[in-house]
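Let's start with one chain on its own, the form predicted on its own, as structure tokens.
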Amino acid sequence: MPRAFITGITGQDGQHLAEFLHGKGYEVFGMVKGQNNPRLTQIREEFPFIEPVPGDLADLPSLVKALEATQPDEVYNLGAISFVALSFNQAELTANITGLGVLRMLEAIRMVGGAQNNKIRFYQASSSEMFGKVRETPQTERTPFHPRSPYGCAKVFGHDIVVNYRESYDMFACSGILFNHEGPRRGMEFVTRKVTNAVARIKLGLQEELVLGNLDFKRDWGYAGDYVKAMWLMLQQDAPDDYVVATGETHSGQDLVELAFAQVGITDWQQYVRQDKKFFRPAEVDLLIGDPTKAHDKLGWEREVDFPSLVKMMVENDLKIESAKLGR
């Protein structure tokens, strides 16, 4: 039975990946920070097959102990300070966890080695936010980075240190440059979930308006459940490499809002939406659209859920959640 070790197990991607790997027959270990992590109870209830392991991306000795205890074949580093807006307020913390955390995990893998003579395979969750102020459209694996947030800067460091360790120590280390990927498990702080939850609450009479920042930005949005398959496929190849994972389509923030309201039969969405400058980023990323050709050709990966289906899935889920709270 192959063994996988996942950081960020309580997040959207960690949950989807754990489910996927469990279905593939893996023994799944999930790293959990802190003695009384409030999300651990949820993980234990929904994913009883995950074995929690203590550890912290800010603490190298804890990572070494975690790997020694679990002896994984594959390590998926999904843990990060991942909310872009927060990274402007907590830039140092973001750099320490999202950036240096990658270095610490690579060092832990190098120190522990594993049962296969240091052949633990490593996946790093890179991000389309690394492209930032894009130099070319669409973005590929060779597009230069120009990050526009502390989060993006930290992700660039993480990405580059993976390349360095791969070339310096012959490690099987890959990075997936994943463009925006969403789903019902997305945190409420992210704009997609903020929109779909607000739409559900407005439809049910629980909320009067949706307050947002910029609506003109454009993103390449896919479904998280599709994207974790690409993570796994990267670690099944003969040689390590980096891949863009995206849909190749772009939609604006306004497209997202219009489509979400349309799902509940509201066409005059403007009367419910208000813009507030406090939600604008200090430096905005205007357009992100990825070219997934390499992932298609070399990994055989294809997305299954399109953008309208993704929004429909999220709105229906939030309607179900909010209706349950009302006892309906």
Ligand code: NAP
Contents of the next structure:
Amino acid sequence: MPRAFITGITGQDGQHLAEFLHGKGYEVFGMVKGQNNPRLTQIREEFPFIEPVPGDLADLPSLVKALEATQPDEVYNLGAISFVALSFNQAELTANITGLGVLRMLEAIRMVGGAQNNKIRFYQASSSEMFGKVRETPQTERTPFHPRSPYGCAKVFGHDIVVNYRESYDMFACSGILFNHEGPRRGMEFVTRKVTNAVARIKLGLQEELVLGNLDFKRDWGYAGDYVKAMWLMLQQDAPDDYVVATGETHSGQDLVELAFAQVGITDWQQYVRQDKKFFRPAEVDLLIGDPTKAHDKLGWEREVDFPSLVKMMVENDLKIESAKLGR
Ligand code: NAP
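Same protein, different condition: the form predicted on its own was shown, now please give the form predicted in complex with the ligand.
The next block holds the full complex; its first chain is the one shown before.
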């Protein structure tokens, strides 16, 4: 039975990946931080097959202990301070966890002998936010980085250190440059979920307005369930490499809002939406659109869920959750 060790198990992608790997027959270990992590109960209930392991990306000895205890064949580093807005407020913490955390994970793998003979294969969750003020459109594996947030800067360090350790120590280490991916498990702080949850609540009469920042930004949005397959595929190749994972389509923040409201039959969405400068980023990323040709050609990866289906899935899920709270 292959063994996988996942950091960020309590996050959106950690849950999808654990489910996917379990379906492939893996024994799944998930690193959980803190002495009484509030999300662990939900993980235990929904995913009883996951074996929780204590550890923190800020603490190298805890990573070494976790690897010694679990003896994984594959390590997926999904743990991060992942919310761009928070990264502006807590830039040092973001650099430490999202950036240096990658270095610590790679060092931990070397310290337990995992770098030799591809003993441990490593996946790093890189991000399209590294492209920031984009140098070319669409963005590929060769597009230069120009991050526009402390989060983006930390991800660039993580990405570059993976390349460096691969070249210096012959490690089987890959980065997936994943463009935005969403789904019903997305955290409420992220704009897609904030929109779909507010739309559900407005439809049910639980909320009157939705307050947002800039709506002109454009993103390449896919479904998280599709994207975790690409992570796994990267670690099954003969040689380690980096891949853009994206849909090749872009949609604006306004498209997202319109589509979500249309899902519950509201066409005059402007009546419910207010913009507030406090939600604008200090430096915006205007347009992201990825070119997934390499992932298609080399990994055989294809997305299955398109943007309208993704928004529909998320609105329906939030309607179900909010209705249940009302006892409907
Ligand atoms: P998420 O839902 O925000 O999950 C982040 C995870 O990181 C949580 O499990 C969190 O644990 C964990 N974490 C935070 N601080 C940690 C620490 N000090 N030590 C160990 N773990 C820590 O993020 P996601 O959407 O699943 O994304 C997974 C990864 O992909 C992240 O690295 C993200 O930056 C990257 N990414 C995401 C997207 C996207 O669109 N979703 C796109 C590109 C790249 P707690 O629950 O305990 O806080």
